[in-house]
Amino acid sequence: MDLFWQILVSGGMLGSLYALVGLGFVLIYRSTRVVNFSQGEMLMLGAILALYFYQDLKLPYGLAFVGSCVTVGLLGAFLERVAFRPLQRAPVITLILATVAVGQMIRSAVRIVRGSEVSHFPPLFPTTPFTVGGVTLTALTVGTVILSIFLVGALVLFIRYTRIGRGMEAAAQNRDAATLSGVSINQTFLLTWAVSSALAAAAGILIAPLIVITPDMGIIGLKGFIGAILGGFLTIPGAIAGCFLLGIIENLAGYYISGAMKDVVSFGLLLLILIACPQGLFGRQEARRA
């Protein structure tokens, strides 16, 4: 039983990181109806830039964290301006392919600058294990979960209780009505891409001490996409729940089936949900929007 709880706790930690990336997918899609498949590259950039700021520029960890998130957020805003906005009226498939192309360009640019170098990010918290109720934890895993949940909670509060956040929500519900209410749609889209990219960067920084940093680590971003689909792509609470659930399912599959089957289970689950429950386990049917 202790082992089972260990698997659940580890899965929850993984799910908290997926939630940061998944929320980025959801925010952009709700506002612009674009699935941004360059989110994974934003995650990778966040980790690489934080490592550069911390190790090469010798900035304090907190400043490196914030600096990386801000830099990637600005890049996300730039991409919205030059790569998405000119294609607003293009077919959906064109927009999706544009985000895929942007992701490939970012990955290739990182390879040009750093090669295929494998780097290790120093942990912010101690990695000495301790046991609570039969479950083995480290300060690193606990701190990662707390920071992830804090960022997710801060985003939810920002959307619900700030003027800018309510404008983002209004644009997601009905663009014409939002415009009539004084919401600038273009500025809202710009901010949405910036916030989404910064969230992905934060996930990359938090997960970096647990894995190795490579130009290909952005593949983790797809797990956030799957988790959001699993919970409900049009609802923020559903997407968060789906990401946590995916992390737990992956860990259970990795232990009880095979570690090599984790990705198979994830993508198989994606296909199953798309076929059987397209709106997600905790989602809702999409309403017609103006």
The other form holds:
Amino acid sequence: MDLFWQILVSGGMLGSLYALVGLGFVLIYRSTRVVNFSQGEMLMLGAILALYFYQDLKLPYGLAFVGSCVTVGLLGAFLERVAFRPLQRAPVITLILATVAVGQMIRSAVRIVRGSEVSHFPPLFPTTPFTVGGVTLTALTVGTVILSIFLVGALVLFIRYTRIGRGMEAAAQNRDAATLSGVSINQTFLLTWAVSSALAAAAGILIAPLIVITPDMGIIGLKGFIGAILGGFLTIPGAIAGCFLLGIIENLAGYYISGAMKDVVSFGLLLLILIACPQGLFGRQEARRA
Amino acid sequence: MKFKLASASIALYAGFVLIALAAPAVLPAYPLFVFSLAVVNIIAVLGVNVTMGYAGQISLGHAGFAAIGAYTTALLMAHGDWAFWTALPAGGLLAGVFGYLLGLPALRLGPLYVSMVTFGFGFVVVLILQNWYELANGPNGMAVAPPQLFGNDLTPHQFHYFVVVVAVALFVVTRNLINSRVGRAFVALRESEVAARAMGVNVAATKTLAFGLGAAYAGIAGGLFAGLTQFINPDSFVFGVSISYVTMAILGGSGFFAGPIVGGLTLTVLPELLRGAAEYKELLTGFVLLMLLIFLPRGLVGLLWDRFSVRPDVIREVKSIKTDAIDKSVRPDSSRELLRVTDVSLSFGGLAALKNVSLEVNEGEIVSIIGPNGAGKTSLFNTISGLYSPNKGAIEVAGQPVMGYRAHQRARMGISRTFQNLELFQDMTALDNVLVGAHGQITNSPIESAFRLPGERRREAEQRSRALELLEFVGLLHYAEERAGSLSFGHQRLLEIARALASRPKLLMLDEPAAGLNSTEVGALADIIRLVRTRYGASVLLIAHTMNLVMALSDRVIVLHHGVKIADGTPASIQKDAAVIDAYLGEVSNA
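Form predicted together with the partner chain, following the form predicted on its own:
What follows is the entire complex, opening with the chain shown before.
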């Protein structure tokens, strides 16, 4: 039984990181109707930049963290301006492909600069295990989860209670009405891309000590997407719940089936959910109009 | 500039095939390999073009289909002792089945989910191949025996010929399909799914066919790749390869027949010339794709097409049409009931759009539905045509209940319509728009179309001349080969009527056909609506705000207000009805 709890707890930890990156997908989708295939690359870039600031420039961890998030956020805003804004009126397919193209460019550019070098992010908190109620934890995992939950919470408050956040929400619900009420759509989209890119970077930095840093680590970002779909892509609480659920399911699958097939399970789950109940487990159906 | 585009393009294709066939004689070994590889890629991109270019369904997983084709071919040869020639189609078929299955979730979902599903599929295929050592050595890959003919290994020269022949065969089949009922349904789906459904296109079958066909082509390309390189591993089918296929399709021109040739050839040969490392090629592909999307979304062929294409002359063809074509098969009997709507209620969330609406329309009758905005008029049309399902109530057409039938089936049962906000297939010609309207009238199967069997040709020709006749009826014959989206607003409204008539409807529903027309155009429209009854024997259900038109045309007028029918009677009685004047007419006559 202890083992089951162990799997559950570490699955939840994974889930909190998925939630962080998953929310980035949800934010961009809600306001721009685009699924951002470069979100994973933003995550990867965040981890690599933070590593560079922390290890090579010897900045303190907090500064490296914030510096990396800000840089990646600015990159997101820049990409919105040069690549996605010109395509605002293009078909959705075109925009999705544009994010695919951007992701590929970032991935290959990193590979050119760094090679396929595998790096480890030095753990921020001690990794000596301790046991609580039969479940083994480390300060690293606990600290990571607390930080990511804190960030998710901060984001939700930001959307609910700040002017910019409410503008994002308004643009998500009705673009025309938002414009008429004085919300600048261009500015809102710019911010949306910036915030969700920074969010991905934060997820990347937090997750980096638990896995290894490679140019392909962005694939983990897509787990956030799957989790969000699982829970219900259109609602923020649904998406968060789905990400936690996915983390737990993956860990169960990793233990009871096979570690290598963990990713197969999560994508299989994605297909299943999309066929059986596309609005997600905790979500609501998108209103349909003819 | 007087040259015939058709013969010019045939000459170009013939020239390309000749060059491809002559290549083994002049090219050294490696360049020839690159050429063969380019043709293999062209076949895969042809698949992308079917799924994404024509049918408008995003696919980020075509490398996964190619992997299924390649591994099926290789494994059948290695373990099943199959010959390459039989293993190759088996691989294509299996990939096609996977594509078909993957198309199923796409039925109800938008591009957001479809992009993720196809991506996830491609990703999982590679993941399984990498981790399943017993199947084919995981990441180490497997050798493929050279294809043999009469006991001898094929030389690279011979294999190149084979690849070119396969490519030509697939292009011919594709061309036939695209110019047929199936191909028009693909494009209709891309341009307006809702209109495609209302015109009798089975959207589910069409989407899955587009996915299946596109996947089968990629599978064949994968099998050919296995035969060409004689070694396969999962790395040859990663996500980047799917992106390359998509980039090739868009560079050439998505939805253009020659697109895959131009795109596939350019993006196979160009990186070879650059000779950079793999990551530089990927960077280049990403950059090229982004630039194309922003600056050249119609691709190279699209660019040339917009510049040089010449509209074929259909006017001469029309001389042979008999213009007295009064449809004798349908003679309306005005005492017989055609449409019966009983107690239909429809609500969205808590908002009631229709409340217990009942009405009847007799054969050959022209009935108008009027009412203020938001009265539920269009919701009623959507319910009758099957786009909305009501919470309760029944609908019968010619005595037959239609509730259990979906929109495309109802279209084939004789319900046709136009749309308030114009749902034309913008990028198709006016003629093709009308031909999509006749979708349910043509019975050709995809197989018949792919090989242009004699019966198919005859039926296509029949529908074509009928479509031209309908265009003449609404006065658009001269625009038959123009893009629908390039027509004037008034002409687009008329084109929608011609398209709706092509399905030989018993009931024609016109949703605000007069909106945005000037008074001359409204007069012409009134004549056309009257003729619809006498010439085609259809009943007309009309939504309009132009009271002159309504009062002059209608046998009967029905008034809706807040989803409730508040009056139903002759135009004269409606004009005197106190409730109607209060709810609606009063405002209009003051305006």
